[in-house]
Every structure is written in C-alpha cells, then in structure tokens.
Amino acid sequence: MPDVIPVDSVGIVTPKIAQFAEPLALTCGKSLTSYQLIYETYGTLNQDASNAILICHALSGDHHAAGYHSMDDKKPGWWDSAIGPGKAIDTNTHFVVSLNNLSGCCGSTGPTSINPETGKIWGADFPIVTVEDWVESQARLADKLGIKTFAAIIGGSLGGMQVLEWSIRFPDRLRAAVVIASAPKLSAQNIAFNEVARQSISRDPDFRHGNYLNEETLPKNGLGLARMLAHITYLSDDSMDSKFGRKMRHDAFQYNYDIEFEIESYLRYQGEAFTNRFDANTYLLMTKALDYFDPAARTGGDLSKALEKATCEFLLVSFTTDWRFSPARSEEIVDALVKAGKKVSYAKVEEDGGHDAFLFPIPRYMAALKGLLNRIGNQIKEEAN
C-alpha cells in the first residue's frame, strides 16, 4: 500500500453482501434455495440508474477489481490499472460493478458456505454451475442494485464468455459488451489442461472426495500443480525467455531434484501462494464452467445464430502471444458478429505478455476500451439532456 492513495486510485472500498431467498434454478438440474453474492462497487450510480458498468471475472479471479480493503493491503485489487477516476473505466463517468460469481471462495456461496440443509460445509456437495448460471445471478444483482441496463459489461478469458452470455440471454439489459482475451468455447486441448488440472487436485490424499475442509485437511499439493499448470499457458514463450531464460540459482549445475532454475522457483510460489486464498472445490467448479461453455451447441454450431439475439454493439480485444486463448479464438466471435449484423470492433493488440495480458495497462488496450466506454457515457448525457 503507498503511504499516500493515488488520485487515479477508487481508494478505500468495504465490500457489500446481497442475500437472495429466491430460489435459483440451475444449469445442472439441482437450485439452491438461497445464496449471496458479495460484491464491491466504484464510482456513484446516476439518477436513472444508466451508467452502470458490470465486471466479469476470469477463473481466479473475485469481487475485488479495484483500489484497497485497508492501508495495510500489499497491492489492490486485480484490475485496479484499468478502473478509477480518470483511466479506462473510469468512475468520475461510470459506475462500476465487480462481484464474486457463485461457487466462488471469496464471500459468494460456494463450495467453503454452509450448507444450510446439512449445517456443514457444501464441499463437493455443491452443485455444478455454469456461466448461464452465472449470468442469471448477475442479473438478479442487477435487479436488486435498481440497474435495468448497464452501459458496459466487461470481462477477460472466463469473464469474456460471461459477456457474450449476457448478450444473448438479456440482449436489452445491456449496450456495450466487452470481450477481452476470450473464445466462444474451449478448444480440445483447453479442456486437456483443465482435466489435467481436476486431476491434479482429486488424486492428491488429502483431497478426501472433495470433503476436506469437514475432514480439517487441504489437498495443497494438488491444488499446487494445478495452478503452476495453468500458469505457464497463462505466460507466453517470449514472456517467459525474457523474464527467466535459462538464469539459474547456483553457478553449476547441483545434479539433484531441488531447485536450480529460477522458472521453477517462480512456478513452485505461484503454486505455493495460490493454495493460500483459493479453494480446490471452486477450482474444479470454475474449469467445469469453462468446459461446458458454448452458446452455438444451442443453435445447432451456428455462432452467428445465436449472437442474433444481441442487440448491443461489441468490442472485442485480442494479443498477438496470447496461446491459451489466440486471436483466431476472438476473430470467430468478430466473424460470427459480422455475419449476424451487428456492430463489432476489433483490436488486436501486440504483446508479448501472453493470456495474462488482459490484466496490463497497455496503452493501445486501454484506449480501445477508453474510447468506447466514453462514447457510451457521452450518449447517456445526451439522452439525459
């Protein structure tokens, strides 16, 4: 935390809890007959309730997007380079809103919550979700926030696919979509890394069938691998040559298992500190929500079918090392758009950061996305007037 809150920084934020007693109706064929969502929110909601923009966050990701909890935080929240007065989203415009999906670890229901029909904790109990399901809380948020229609969604990787959803299941409630570093489903060899993953977690011992926490245990080893996993299809081969290369603790080699190149020490930390704020249960629900994600199975394969219920334009960005998600995964959905006649912007934005880009204040980016969102705020004053 710096000694003194930037002027382009949202500050301090408390978070907030919205308890939901209607029963919601899952993907899977199960409901759950009560949850929250916790939630945060920047910047202040105008007369009509108009400049309301929603964050979807990627797998890992949670509620915080932007500014700190308190003066002891290390560093703020996930996309704090993107959202505060002044800067790409900015809340001297907008108002903005960052949750934590259900399912989530982070104070939404999910795996870690009580059950309240058992009074223990759900654990592998909890039922799968899906982004549809996602999306229909999101909305219900919404609701109770008083926001009919937001000027913006946006979101990176997962988030992106919330985006598109939205768009298609609630095509009034929204102007402007954002699909960031993103696909209209995942790839074979996606789903390859993600059961890689879910396997990783589930054989580990003290992963007990999911019923850890209520067995006082943690399948950290599991869990482990799995982000270390996901990680390096988060980087990309320039990014990681550049960062580490070949560089090495020692001056010659130590002939044994511990660590000698500094790429592993660097995963091994990654791997290590997620175990540290995440859920193994929550991280098999997020992956399975990525797999099952594709809105053109609904439509027979024709993705410019079932884009033709949206009715607000859309932004797409792309960056050129990203692996995990390419731009030839962002060009179908532009594609898709184009020939389902809608109003589309394309930005395909060099790189070398790979997937993980999507969380960088690069310049060419954050103008894409700044010359938007203040378009659509100049058109909300001018419908206001």
Second form
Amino acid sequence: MPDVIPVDSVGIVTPKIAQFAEPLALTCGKSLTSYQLIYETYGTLNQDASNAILICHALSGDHHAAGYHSMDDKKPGWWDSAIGPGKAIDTNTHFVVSLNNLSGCCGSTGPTSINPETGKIWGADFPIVTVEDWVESQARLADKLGIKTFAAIIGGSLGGMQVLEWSIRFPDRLRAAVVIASAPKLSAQNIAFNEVARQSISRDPDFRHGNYLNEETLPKNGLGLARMLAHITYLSDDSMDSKFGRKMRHDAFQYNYDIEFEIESYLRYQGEAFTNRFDANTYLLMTKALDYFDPAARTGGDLSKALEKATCEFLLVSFTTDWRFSPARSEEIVDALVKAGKKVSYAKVEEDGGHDAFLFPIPRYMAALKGLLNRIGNQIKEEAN
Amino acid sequence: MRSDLVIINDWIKPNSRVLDLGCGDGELLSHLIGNKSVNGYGLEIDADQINTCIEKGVPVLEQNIDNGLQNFGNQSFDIVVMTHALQQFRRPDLLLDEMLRIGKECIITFPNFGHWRNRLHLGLKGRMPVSEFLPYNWYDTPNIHFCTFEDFRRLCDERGIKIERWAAVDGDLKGHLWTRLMPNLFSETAIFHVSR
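With the form predicted alone in hand, show me what the form predicted in complex with the partner chain looks like.
Next comes the full complex, this chain leading.
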C-alpha cells in the first residue's frame, strides 16, 4: 500500500468500460455479436487527439498498466515504472490508453464472460482470438475515444506483435511503433513451450474440457504448472543463479520430495499466485494467439514485403540475456524493415534479467523510449502551431 | 561539422540510400536526411550515441561491425560511408570488400599517418605520435591499423578498386595547394570515394 502517492505516479485510476454492439468478425471464422473492453487512461487527450499512446499488453498483462486503484493496493500497475508524469512515457505530454485485450480475464469480454446466446459462462466455447482480431478491436476502441492517429503504439513480447500488426494493418493510424523484446513469429521451441503449458492445463482433471467455471471447479494445478514453466523462460540462467543459486530451505538436505531449494519454493509461489488472478481458458487462448501470429505468411514468408505498407517509424529494443525472444528475433524484424527502407532504430540492451527485462526501468532503455516519445511530442506541438 | 563530414556531405547525391558505419551521434546522417532527403541508417555500438541518434530522429541500429555485415544485401545501398574508423578494425581490407559488396559506392575517411607531423614525431623523437588529433598512446589506441594516404591508394590499386575521387584535408579545411599536391605529406585526413 502506498502511504503517499509518489509524485511521478499517475495516482489513483479508475478503469472504464467500452461497449461494442457492432459484431466483430474474427480470423477463426466465427464472430462476436457484441463485446466489451475494459481500459484505463492516463494524462489528458489534447484538442486534436494527436497525443495518444496505446499500450499493448503481453500474455498475462491487463489494462492496469500504471497508478493505483486504491490506497490499499500493494503494487501499482504492471508498467508503472515507465508510465507517469516525467517518466519515459510521460503523461504530462501524452494521453496513454491501456486496455485488457479481448478474451482477457480482467474485465474485457472473454471465456469468463456470459455467452449471451446460452446465458452460461463461455468457457472453452469462447472463439479463438488472434493478434489481428485484437488490433481490430483496439482500433474500434480508438474510434470510440476519438483517436484517429496514435503518437505511438508500444508493446513488449506478445504486445510487440500487436504493435507490428498495427503498423501493417492501419499504417496511417500511428506515428511510431515501439516493439520491445518481441519476434515476427514464434519458433518451434517457443511453440513447444506453449504446448507444454497448454497440456498441463488441459490434462488437469479439474479442467473439465474448459467448462470448469460452470462446473464450479478450477484447474489450479495445471495453470500453476503452466506458469511455473513459462516463468523459467522469462528469466535468464544468470539472473536465476544470482537470485537463488543453490540456496537451501533448510540447513541440511531432507532427502525427500519436499522443497529443498529456494528456487523450487519461488516457482511454486509464482504458480500459485498466478492461479489466483488468471483464468486458464484465457491462458490457452493467449498462447494460441502467440502461436498463430506470422504476418509474413500473408506475403509468402517475406517479412520485408509484409512490412512494406507501414509508414510509421519504428523503435526495436531487445535484451541480451532474453532467450525466450532473443535479440536475433528482434533483428529479423530490423533487417526486414531496413530492406523495406523503413525508418527504424534498434537498441540491444545489455541486461541480465532475461525476457522479463522489458518490464524493468533500465536507464538506457527508458532513455531511448523517452528520447523517441519526446521528439514525437515536440513534432506534434510544432504541427499544431 | 567536422571537416571531412563537410566534404562527404557535398559528395552524396540527394535521395540516396546511405549506410553510415560507426555513425556516432548521427551528425552526418542528420545533415543528409535534413538537407538531401537521403534514406539512411547508422550503425553504432555506443549506448549513449545510440540514444542521441534516437532523440534526433536519425535511424540507428545497434550492431557490432566486427561481427560482420552479412545481414545487409548485395548492393542494397547507394553509398556506404565510414569516417575515421577503418583503422580500428582487425582486417580493414576485408571490411572494404564488404562495404563494396553492400554499397554501389563507398566513402572512407581516415587519419593520414603519413602527415609530416607524425613523420617528425617518429623520425626525430623515435616515439609513436601522440597529438590532439590522435590523442592515444600506442598501448591503448583503438587505431590498430594505421595507414597513410599512399598506402590506401595502393590497396585500391591492388584490389582493382576504382578511386572515383579523393580529397586531402588539413585541420582548417582550407585545401592549401601543397596539401593537394602532396596529400601523403600534408593531409591530416584522407577522404576516398571508391567503387568497384
């Protein structure tokens, strides 16, 4: 709980809900007749609605990116270190929009919502939603907020894929695309990790073919296991070693199957904590969205050709110890953008935090973001005058 | 702008596709983008310089040239520029080949080790030259492959590299007659515009 709201915090924020009555045709062939998106905004939208920044969240993120919901909150939003007055994403100059994606479990329509046709919880019947569908729904939210062109759209990991899709699908609706610790498509190893996560969920006896909420059970073991596995891939070998090493729970080995090492306890805690805040069907859907994403598939495997339509400038950032989406994956995007003659900058940040580093306020990384966004902010002001 | 950059700026045609190897704070590219509408990228490894480029709006890519340039296609740039850096690489000759593979033309500038002051320093004092322009000691210098104006000209000859034009610059960029007549002796900076 914050005793006092820090001066560089956006303070107490209240989520808003946008209702959409126009059906959304999904990539999978199905459609949603109506849906809602929960979102938060920070800062003030200027008169010509040109100072907006959209934040796209990663696999387990949500709309609560910055500030506090109440003085009782233990922690601020998931990217509070980057968003706020005077921070890299400066709410003094920009109006920040952060939403929970469709199929999420934090207030946007998803598997935990009621299916209007059956009156029951969607569960596993919720249609598969792709990155393309998310971007389409985000654009509709932008329409509703009166934002025609974003000053920037920013996302890390799966969020970065949404940013990439924005740049291709709606080239005239963003000035800058910031793609952080991301990839143009998943590798076989990435998909393999996702599949193990999915299997651990669907093989949990409490999963009930995804109908667990209607049957009043919860696949906590499976979801927890999925999170434990994923968590390992978010950290680097070095960061795990420096944090835990072979630190033991007791003074001597117990020679049984209980927890011996601190890392075991940490992972179990992470898995358990996750099951209290996240929905298993949503997790399945999010990992599928990751697997399906491959914009180059639409242009015969040529990423450069896929990006030809983009007109915004790009900033790519990777982290040296990230092995989930290694720097080489960001560089694939950079090379394709250079080949297509697009305006792009790329920073490979030395950092031992692994994939999770994209959430850390690393000075060099924050300065790069700030440099770009300040320049764009100034351009917007000049154009207005 | 640094004197060699002023000359390069004049040599680059408007709307060219430019790759600047070791672009620093993006001074040259920033100028070229602003005044000649070039489509350019700089390669750099220094974090602060990279952030300066991002702030200025100069496209900059973090890439260590020592690890190769294979990610750039054959003849994918109109011009590849390298200012005051060639002497810092392990194999300048191979790097020159790479530059000419990627670019239709290249512009290279380097400090001319044959400048009379260097010769005096080495000849009379018998010690490696240290000057305002080359402020390093022999053991900590990043410049591991010094060459003279004449050395580079000969390398081009041997490799069948065509010298489109050259310039010899002394500190104040005046382009004195003697610098033009005897560049190997009087130029502080050598500038070559080459192609295959």
